[in-house]
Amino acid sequence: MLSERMFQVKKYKYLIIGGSVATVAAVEGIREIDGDGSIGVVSYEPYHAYSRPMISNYLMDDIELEDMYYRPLKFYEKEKVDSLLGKTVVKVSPDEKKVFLDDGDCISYERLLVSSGGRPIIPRINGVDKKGVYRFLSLDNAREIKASLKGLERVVIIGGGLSGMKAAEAIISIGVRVSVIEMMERVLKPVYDETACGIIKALFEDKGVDVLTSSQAEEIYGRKDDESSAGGVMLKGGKKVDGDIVIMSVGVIPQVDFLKDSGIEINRGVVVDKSMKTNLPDIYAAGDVAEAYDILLGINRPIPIWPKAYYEGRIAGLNMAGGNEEFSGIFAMNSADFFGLPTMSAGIVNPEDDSWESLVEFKPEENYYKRIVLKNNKIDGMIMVGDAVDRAGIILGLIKDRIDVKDFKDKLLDKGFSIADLPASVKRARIRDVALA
C-alpha cells in the first residue's frame, strides 16, 4: 500500500497538478497576493506549459519549442515556482493533504489546485495496441509522429475534430498522403454548421485529403510483412483503408483517473463552485479538467478551450492566496486557420430547433460565410470563415453580455459592423470594459 512505504516528503504551501495555461495563470494569481508563498508544480510532461493546439505547427516545422511556451522559461525562477516535471501523480489524500507519485514521492500542501487537463479518448476498436499507432494530443506525441514520418507514404487519422484535421493539414502539407475517417456524418460537427464544415471539408479534399465521414473505424489492421504494426484501418462494412501509422484523434476527456477514492466530487470533470472550490476544503480545480458554468445553456460542463482554462486558473490562483473572486462563466468558442482560411464559432452553433433565428450571408466563390444565432433578440452562437472573422470580437461581447440586439440586428451582417453601430447605452458599456481590461 502507498501508505505503508517509505517516501521522500516535499512540502509547498500551494501544489498544483498540471502544467497547462491554468497553471500559469494560477501562479500570477497566487504571486498576486503572496510573494513568498512556497509553489510547487507537478506534472508528468517533461516540459513547462506550452501551447497544445500548436503541436500541429511544431509537426510541419512551423515554430520552434520555445515559441510554443506560454512563459518564458525564466517566468518559472522569477516567481519562485518549483516545478517538478516528468513526474505522474497517482493518488490525491485529502485526509493527510498529501499527493503520491508514480516514483515513490510524496508532496504534502496546504492548499492544492487540480489542474491535470483531458486524456485522449480511446476507441474500442482492435488493434490499438500496435506499433505505429499514436495519440495526436501532446508535444511527444508529436515528436514520435514527426520522426515517424520520414519515407512514409499514407497516414490514416481516425477522428475528424479540430486536432485531427490539424493534424491532417500539418501531414498533407510536408508530402505525405492523408485519409481522415469521421464517424459522424460530416468533419468538426461539434464546432460548426453544415455549411461552414462543407467549406472545410471541400477545402481539405482540394489539398489532397481523403475525407471519409459517415464511417467507422472497427479494427486497424496489420501490415503483410509484420501483423504487430499497422497497415490501415478496417471499416465497418469491411472497406481497408491504407496507412503505413494511424493517428487517433477522437476527442479529450477530463483526466480524473488518480483523483479516485479521494472524496473529490467528480461529474463528467471535477465540480467546482464559482471561486473553483471543489467540495472538500483547500482543494480547487481549474481547466479542462474542471466543470464550468455554460452562461448559454445555463449548465455546467467541461469546455476544453484556453480562454476558460486561463480565467479559471487565475481566479483559482487569487482565491488560494486568500482572495475572494467568482468566476462569471463563460460559453465554447473555437478558432482554427485551415491552409490560410480562418474559421471562428461560439456558443451555439448547430441549434436544436426552429426556435432560433439565423442571420446568414455567404459568398461561396470568397469561402465567407457568416451565421449569427439569436433567440429573444440575444445572440447564443456565431459561425464565421474567411474574411468574415474581421468582426468576431465585437460579436463575441454581445454574447458574452448578453445585450438585446433588437435595435440594430440588421447591421449584424455588415461587413464593417463596429462599436459605432451599437445603441448609445451599450457601447459606453463596451468602451467601459475595454478601458478596465
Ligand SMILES: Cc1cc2nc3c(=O)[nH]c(=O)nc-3n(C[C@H](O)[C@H](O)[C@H](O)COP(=O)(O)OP(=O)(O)OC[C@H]3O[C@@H](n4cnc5c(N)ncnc54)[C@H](O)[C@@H]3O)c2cc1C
Given for the second form:
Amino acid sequence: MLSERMFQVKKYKYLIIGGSVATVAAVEGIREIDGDGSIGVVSYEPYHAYSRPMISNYLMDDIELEDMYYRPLKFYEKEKVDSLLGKTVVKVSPDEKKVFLDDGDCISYERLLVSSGGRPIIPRINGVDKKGVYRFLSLDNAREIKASLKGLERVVIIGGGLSGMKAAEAIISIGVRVSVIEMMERVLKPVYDETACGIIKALFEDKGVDVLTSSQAEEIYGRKDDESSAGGVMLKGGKKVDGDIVIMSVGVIPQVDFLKDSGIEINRGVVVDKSMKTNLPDIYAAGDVAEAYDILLGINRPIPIWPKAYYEGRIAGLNMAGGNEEFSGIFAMNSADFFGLPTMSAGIVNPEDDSWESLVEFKPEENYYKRIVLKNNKIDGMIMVGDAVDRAGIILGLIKDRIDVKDFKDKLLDKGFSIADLPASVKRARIRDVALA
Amino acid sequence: MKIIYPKEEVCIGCRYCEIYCAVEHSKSKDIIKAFKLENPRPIPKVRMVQNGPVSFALQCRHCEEPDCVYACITGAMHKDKETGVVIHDAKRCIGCWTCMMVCTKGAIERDEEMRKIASKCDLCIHLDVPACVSHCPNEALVLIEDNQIKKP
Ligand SMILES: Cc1cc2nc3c(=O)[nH]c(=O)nc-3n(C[C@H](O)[C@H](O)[C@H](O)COP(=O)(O)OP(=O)(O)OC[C@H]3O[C@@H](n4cnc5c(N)ncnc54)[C@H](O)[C@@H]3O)c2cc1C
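Starting from the form predicted on its own shown above, please give the structure in the form predicted in complex with the ligand.
Below: every chain and molecule of the assembly, starting with the one above.
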C-alpha cells in the first residue's frame, strides 16, 4: 500500500508555493530559459492570479473577478504549469525535497520557490474575533466586506496606511460613512511627509471620511443587541467610534508560519542572497515573504510592494532554471491615486536630520507638491502629489542609479525636466543605446 | 525587434512627430478633424524634449527589461514576445501610475483627456514605418533593428 501511495507522489522540476505576482514572475522567468521543465504551483487562494491591489476597485466599482486577473486565464495552461489552487502547504521538508499539503498529499520538487507573500498583522486589541471584523488583504476579504456593506451606515477602519486609506476611499465612494483610526499623528506617515499627508488627509475629510489620528484602538466592542457582533471601536482614553463593521488594516508580515521547522533561515522575512537563494540548496524565496536589500538604508528588510515581488520572482525563476542573475536591491516606492488625485513617493521621505537637503515646490491651491530629498548631491527620496507625478520615473531612476545631480540640480523641479537634462552618459543609457553600430 | 532611434544632431525641434503621432492615434486619422472635432482630443505618445539648443523626440524605448511591465499592478502592460513591443492594454489600466513612477525615461504619460489611463508609444505596430518616423522632415528619427545598435 505504501509503495502504491508513493507512486502517486507528484513531482515537479520546479515547485512554487504561492499564487500571486512573485509566482507569475517566476513562471515567466523559468520559461525564458526552460521551455519544458515541469512546473507546479500550489496556492491556498482558490483563484487564478489576480491583482491584489485591485481589491479596493473591486469593493468600489462594478467589476468582476475576470477584470482582475493579472494574467489571462489561460496563462498557466499556456506555460504548461500545473496549478493546484485551494491547497495549503503546511510543511516543507528540505531533506526529502518534499512539501506537505493540508489534505495529506505531498509533492516532490527539484527546486522550490517560496513566494507565499504576507499575512495580516493581528493587533493586540480585544474583540478581534467578533463577527463583522474583517481584514483587507485578499479578494475573499473584499468579497465578504462587499456582501456585508449593503444597508450599513458606518464602517470603522483600524489603520491609516495605504491599504486602509484605499479601503476608506472605496467605502465612502459607495456612500457608506467611514472613520479611519490611526495610531500615529498622521495617516500614511511612513509613505509621505507632513505636507503630502496634510493634502491627502484634507482630501479624505472633504469627501466625508472621519480621520482620527494619534488614536489608539483598544477594544472592538459589541453591538447593543448582539455582543458577539462588532459595534465599534473604543479608543485609548475611552472615546467610542461606532461602526456596523470594523476593518483591520494594520499591515502585513511575511507568511512564514509553515516554514518553522524547515531549517530555512528567517529573520523578519526569509533571508535570501542576491540570486534569491535561501540558506538551503535548491530553495529560493521572492516577494513579500522575503527580505530585500534596501539600497538606500543599506539593510535587508521586508518591503511589501508589488514591483519588488515581480523583480524578485523573475530573478528567482531565471536562476532556478540555470540562469545567473542578481537582484541589485530596491527601496520603498508607492504610487496611489486617491479620489483622482495622484500621489507618489519613493526612498527616504522623512529624513531624520538636516544632513539631507530638500528641493520643494508646493502650490496648495492646485494640490501640487513635489519634494526631492538629497544628500551629497545624490537623490535619496521623492514625493509627488497632483500634476507633479508626471515623469516621476526620471527622478526615481536617478535614485536607483545613484546619479550625482550637482550639475543639473536647479532643473529637478522644472515641469519640463526630461532626460535631455541628464548627463550625456545617463541620457544615452536611457535612450537605450550608445550609438548606431 | 525594431526600435525608433532619435538623432539629436539633426532634430530641429519642430514637433511634427508629436502632431502626426496624435493624428495616427486619433479616431479619424485626419489632421484637421482630429484636433478640431474629436473629443477626447488625441494626445501624442512621443514628445520633443529639449535642453537649450539640443532637442530630440522621445517615445517608449520598448526596453529589453521593461520596468513598467514588471511593476504594473494589474497586468495591463506586457511585452510581446514576437515583436518586442511593450503593449499597454487600456482596458486593464486603472490609472495607478505605477508605470510612470518606474519609467526612468519619462516616456509614459497620463491620458486624462480620454480616461485616467496611461498613454505610451505602441510603435505603430500596424504600420510599416511609425508615423513619427515617416513624418520627421529632417530624418531625426530612424527605424532600425535593435541589433544595429551598441549596447551601453
Ligand atoms: C489592498 C492592498 C493594496 C495594495 N496596493 C498596492 C499598490 O498599489 N502598489 C504596490 O506596489 N503594492 C500594493 N500592495 C501590496 C502588493 O499587493 C504585494 O506586495 C504583493 O501582492 C506581493 O506579492 P507576493 O507574490 O509576494 O504575495 P501575495 O500577493 O501576498 O500572495 C501570496 C500567495 O501565496 C499563497 N500562499 C501563502 N501561504 C501559502 C501556503 N502555506 N500554501 C499555499 N499557498 C500559500 C496565497 O494563496 C497567495 O496567493 C497592496 C496590497 C493590498 C492588500
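Predicted model only: the values in this text are computed from it and were never measured. Numbering follows the first chain given and starts at 1. The term rigid core refers to the maximal set of C-alpha atoms that superpose within 1.5 Å between the two forms.
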Yes/no, residue 410 Cα shift of 2 Å or more between the two forms with rigid core fixed: no
Yes/no, residue 62 Cα shift of 2 Å or more between the two forms with rigid core fixed: yes
